[in-house]
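One chain is shown next in structure tokens, namely the form predicted alone.
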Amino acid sequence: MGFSTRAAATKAPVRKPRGEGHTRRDEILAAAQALFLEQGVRATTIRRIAERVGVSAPALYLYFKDKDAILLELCDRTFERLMRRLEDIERLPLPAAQRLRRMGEAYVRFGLEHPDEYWITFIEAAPPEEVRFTGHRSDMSDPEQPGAKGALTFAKIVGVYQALASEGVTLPYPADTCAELSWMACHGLVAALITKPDFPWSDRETLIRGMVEVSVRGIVPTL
């Protein structure tokens, strides 16, 4: 049940004063990220999020409206934070080529970085319900909307295509299909080093980058 790797290294939050505000907003979605990983998002119930932050369960929902939501924001966070590292790449100098392994190497060390994180957003819990049937497709218009995060980071990836194709390359598929095909198989590659810590793989530096140079070129072999 939940994420038992990683659980027994989790320590549940310390509680604070009564606070108000981002301060116990905060101290929900803290709460919450620590049961999501010891006992599975489903499992976890609003009762249970409020006992651990020493509250009620009215009181919480003055905070966040249900479980979905609670679990929103996490991802939101853990998207803004990833597309900080893309932006950081995207202002660079470079091909387009370069930018884009760089990209897909900076999403493979923040997800290993952050496996916490990169659990609940990608493995663990189902999409709630604001993005369950639109995923990386939704509404951008407003990157302060709950559920714009995770489509703002992706469209990164897919303006890396894009401008790899207004340099000449031809791709094989919509821009938005290659950013798909990129990111499954860099998930693939953080899936496995997350939940297979123990396995004997191979260096993990020579994994990164292969993976990273076997998605580009399977997509476009001419890079």
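Form predicted in complex with another copy of the chain, following the form predicted alone:
This part shows the chain on its own.
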């Protein structure tokens, strides 16, 4: 590994080379995500992320404001993926009842596939004393605000219940109340399996299919 310093252009770098293309920021996110999955969010330190990237710890602060910003960016990316999944189902030419089931199942599976991001987004979404005071008026429509995408996703479920109603099905509650109940039930399943992964729950597949049925027929028994 010669230090030719010049000319050859392909030298072994004493220091990790400058962000080649756009990779450095993504490298950090990838390393962080991997460590979150391996050791859990709480046990993952800035230094260990940096170590895996092959860079010093303060270097991360060139790309992210603080540790939570890394988490937040990860969960925002994951959140968009969830929304895309729901939109895929939204586009399918299915009766509303089937769309409801597919969406519920997709939601639960998504949460279980990305437990850390789910935790951050839907449970630990307590950006402490930040969102709590910035959002005193509910402008849920700003797509740049973290958490706004949650409302958008939620709107998709409301939409299905509205479609259901427009198909002639009588709902026992307003469409948004139905959506809240549906979502809360599925959220309960995901939250439980995530926060107590070692509890001897019943078979996962049974629970998923069971909860989807509960969250649909429990609200509209005729479906």
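Positions refer to the first chain, counted from 1. These numbers come from a predicted model, not from an experiment.
Each of Thr121 and Arg42 is carried by its own rigid part as the chain changes shape between these two forms.
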